[in-house]
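Starting off, we have a lone chain in the form predicted alone, written out as C-alpha cells.
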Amino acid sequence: MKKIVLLTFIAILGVTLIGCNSAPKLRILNWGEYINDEVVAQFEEATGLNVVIDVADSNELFYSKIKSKTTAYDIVIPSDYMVEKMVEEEMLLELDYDLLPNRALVTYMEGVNQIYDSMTATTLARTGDTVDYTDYAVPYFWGTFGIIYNNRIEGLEESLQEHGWATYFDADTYFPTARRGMYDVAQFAYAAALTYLEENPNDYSASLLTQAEDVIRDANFTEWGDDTLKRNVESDNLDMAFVYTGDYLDRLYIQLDEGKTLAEVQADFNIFIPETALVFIDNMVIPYTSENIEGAHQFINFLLDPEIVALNSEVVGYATGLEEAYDIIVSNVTSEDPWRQAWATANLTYYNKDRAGTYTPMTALDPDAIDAINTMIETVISG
C-alpha cells in the first residue's frame, strides 16, 4: 500500500457515509482497501456523481448481495469465476462500448487476455456456450498466486527456483522441517495441488480429488489461514505459504514505508511465482440491479485511463490490467524518490509484462464438485 495515500477501511467508510447530498449516486460494491480515495475524488469532481462504496469480503457475498436486490448496486468487482457464474445466471448487463471510448485507446496485459480466453474455453467445455467475457467485464486488477517464503532459511530460495511446486508440496523430500501454510479456501488448495501434479486445476473427477487429497495431506500444512500467512512468513513464524502475489507486495510496501530497502525486505522474505502460475482477475461489471447505467459506464471509462489506473495502483498491491498504465509505473525505476523506484522495480520483478510462462485462472466448477472439494479439505484439516 502506498505511503502517499494509504487507504484504510475507515477511509472507504468515509466515502460511503459522506454522501447525503443531492448529487446523483453511483453505488459500488468492492473489496476492502481496494481503491485510491484520490481516484474517487477526481471522478466525483469530473462527473458530479456521488460515489457510495460498500465493502464485501468474498465473491460469494458479492453474489448474494446482487441476487437479493436489497441494494441497487451499479458496479460490482467480482473475480473471474464469479463473473462466469453471474453471466450464466443472467445477472450482468452487457457493456455498451460506445460509452467506453477509452477502451479503444488501451491494450490489455497479455496475462489479462489469457485469463479471459481461459474463462471462455472453460465455459465452452462445461456448458457448450461460447461467451466472450469482455462483453461484460473490464479488468480492475489482476495478479498471480505464488509461494511466499522465509529467505532466512538457507537453501530454500534455491530449492524453489530449482524444484518449484515440489519444494512446497513434497515435504518428505524438500525441507521436511519447514513450516508450510495454505490459504483456507478449498478450491485454492485443490487447484494448487493439481497444478503441482501437472493437471488442469479446473478439472474435477473422483480420481483427481483423491490425488489432490494425498498431495495436500503429505504437505503437512501447519497453518490454514488468510492474511495471517503473509504476516507469519514476514515475522519468521512460517516458512512457506501459497498466497496472492499482492499479499507479498502489501507487506513489502509497508516495510518500504518504514524505511527498509527492497533488497533488505527480499533478504528476509520473498515470493516465488511458478512458471505455471495460477492467476486471478477482478473485474468491473454492471449488475442487473443498476439504476445508473450511464454513470457506471462513466466510472469504468474513467478506470480505463492509464494515468488514473496508475494512480489507483499506488495504494493496491496488485497488477494493472493495462499495458499503458504498467509502462507509467515502471518508468519510475529511474525516479529519485526511493519509494517510487522500489514500486517500479517490484512491478518489473513480480508482474513483468514480458514474463514467460502459463497463466491459469481458477474458473467456476460444478456445485457438486465444490461440495466434494470442501469436504475433502475439511477432512484433511481435521486430521
The other form holds:
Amino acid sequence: MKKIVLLTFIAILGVTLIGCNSAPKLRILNWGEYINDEVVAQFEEATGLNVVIDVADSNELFYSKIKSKTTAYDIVIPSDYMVEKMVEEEMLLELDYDLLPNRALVTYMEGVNQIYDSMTATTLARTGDTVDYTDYAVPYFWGTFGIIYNNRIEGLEESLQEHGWATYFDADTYFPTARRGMYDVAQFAYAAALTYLEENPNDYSASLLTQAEDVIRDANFTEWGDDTLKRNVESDNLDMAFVYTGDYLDRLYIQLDEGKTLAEVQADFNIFIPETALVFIDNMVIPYTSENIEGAHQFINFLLDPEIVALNSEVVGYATGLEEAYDIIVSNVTSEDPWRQAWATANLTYYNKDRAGTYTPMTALDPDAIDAINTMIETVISG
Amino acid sequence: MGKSFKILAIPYQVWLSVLVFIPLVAMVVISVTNLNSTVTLSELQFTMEHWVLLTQRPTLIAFRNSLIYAGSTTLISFVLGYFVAYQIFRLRIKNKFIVLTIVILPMWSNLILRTEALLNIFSENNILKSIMGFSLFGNIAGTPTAVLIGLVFTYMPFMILPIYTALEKIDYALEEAALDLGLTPMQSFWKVVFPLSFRGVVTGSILVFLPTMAGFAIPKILSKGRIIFIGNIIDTKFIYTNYNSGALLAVILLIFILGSILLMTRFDKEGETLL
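Target state, the form predicted together with its partner chain; input state, the form predicted alone:
What follows is the whole complex; the chain from before opens it.
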C-alpha cells in the first residue's frame, strides 16, 4: 500500500516537472493555425520568454475564458466586436505606447483605420462614450468577407460582378438551382442580408429582423456550415457561400502548394468581394488577467515589425494591417519562386491596398438582439 | 478489506459530487434565476422571463427532432442490432471475442473524424467518386437519411453488446426444455430466448437513446446545419453566454431523459444488464 502511494506520488511529481520550464511565461490565447511557429521561435529567442499558446475557436470562448479567469492570459486576439465588448466591460488594459517603439515606424492600412473609426462610431451611438480603440488594440490580421463561388458554373462569375449581393441572395431571379451556403453564425447571416438590403449591418430593429428573415428564407440555403463551406465549393458540392476572404486564400494556398497555378484554381473556384464589404479585424489586446504585462508589450511590439508580420502572413491567409508589411509581401510578385509569386499576386488581387470600397465591421449587438437573431435563423432553418 | 475498499471509493465520490452533483444543482439554479457572468450572487433573483423560449417554434421543433431521431435510431439499431447479436451468440466458434472486437472496430477512430468521413461520401462529389469514378450513396448529405445513417452507424454497437451479453446469460437448458416440450425453434425463440434477452434490449435502448437525444455534433455535420436538435440550441445559448436559457433547456432535456430511463427500467428492475 505504502509503495503504491509512493509510486503514485513520484509519478505525479514527474509529470508536473516535465511541464516546467524556468523561463518566464507569456500566455497567448489565439485562434487555431493563426500564427507562424517561426515567429514564435524568433520571439522566444529574442526575449527569452517562454510562449505558451492556447487556442479557442470563437470570440465568445475568448470572452468566457478571460471572464472566468481560469488562466492568466497575457495576450488575446479577439475580433472587432469582441474588443468593443471587452473594453465596455473593462476587461482590457490600456496599451503603453512607450513600450511599443515600433508603432511609430509603421502605418496602418486605410481599411484598418476605417474599421477602428467605425467601431468608435458604433460605440458612440450605442453608449454615448467616445472610445479610441487603438488605445487598447493593435491589428493582428484583418480581412473582408466575400462570396466564394463555384466557377465551374457558367455565367455565375459575370452575374456576381454585375449584380453583386443579389446573385447570392435572390435565388428566384439568379441561378435558382445553385446550391447556396451560409456561415452558421446567425449575426453573419443577418449582417449580410442587411448589407444586401443596403441597410447598416449594425442596426437592429424588429422590422429589420423581419426583412432579413425574408431575404435569408428566399436565399434557400442548403448548407449552414463553417470551414465546410470553402471545402464544399472547392470540391463542387456547393456553388456560393458567404465566407471570410481568408477562407478562400487558405484553400488557394493549399492548392498552390500542391502545384496548381493561380489561374487554374481561379477557374475552379474564386471569391467575389462586394464593394460594400463586411470586414473583421483581429487585434492583439492585453486582458486584465495578464501577469506579464511587459512581456505582452514586447510581443505586440515584435508583431509591429513589418518583416515579422510578413513572415507571419506566409501561413495565415488574411490581410496584414501594416502598409510596410503589405509592401514586403507584394514585392514578391517578381519572385522566381512560384509560390511566393502567387502569394504576392493573391494579396494584390484580394487585399489590394488601393481597392475602393467601404468596410464595415460587425459590432457587438446587445444580448437580446443576438438572441432574437439566433432564434430568427433557427426559425428559418427549421422551416 | 471492506474498509480499504470504502477508502478507495472516496476519490470517485468526491469527483462525482464536485463535477456532477454540484454542477447539476447549479444548472437548476441558473435555469430559474437571472444568474450569469455579469450578475453577482447578491443580485440573484428568481425569474422566469427566459422561459418564453419554451414556446418558441425553433425550440419545439428541436425537441421534436431530438425525440423523433432518438426514437428512430433506437428502433433501427434494435431491429438490425438484435440480428447481429443473435448471430454472434449462435456462432459456433471459440473466439467470439474477435467478432465482438470487429463490431466495435469503428469506435477505434475519432467520432468527429468518422462523421466528417461519412459526410464526404454522402456528398455529390466525394472521395469514392474521385477514386472509382462512381459513388454508392448518391447525394444524400444534408438529408434526414444521412443523419439517421450516421446516428445508427455510431450507436449500433451500444445496442449489440448488451443484447449479446443478455443472450449469453441464458441457460441453454431452458431452450432444450422448450424444444423437448414440443416448441418449434421459432416458437422457442419468441417464447423463451427473446423474453429473457429483453433486458439487454432495454439497456441497449437506453445506451442508444440517451446520447442521440442529447447529442448535437452528428446531426449538425450530416445535416449540413439544416436539422436542429435541442443540443444545438443549447450549444448556441452557451456560446453566446446566455446561460439561463441554455441551462433551462438542459434541465428539460434531463427531465426527458430521466423519464425515459424510468420508463425503460420498469422492464429491468435490477438494472442487471447495465453491469
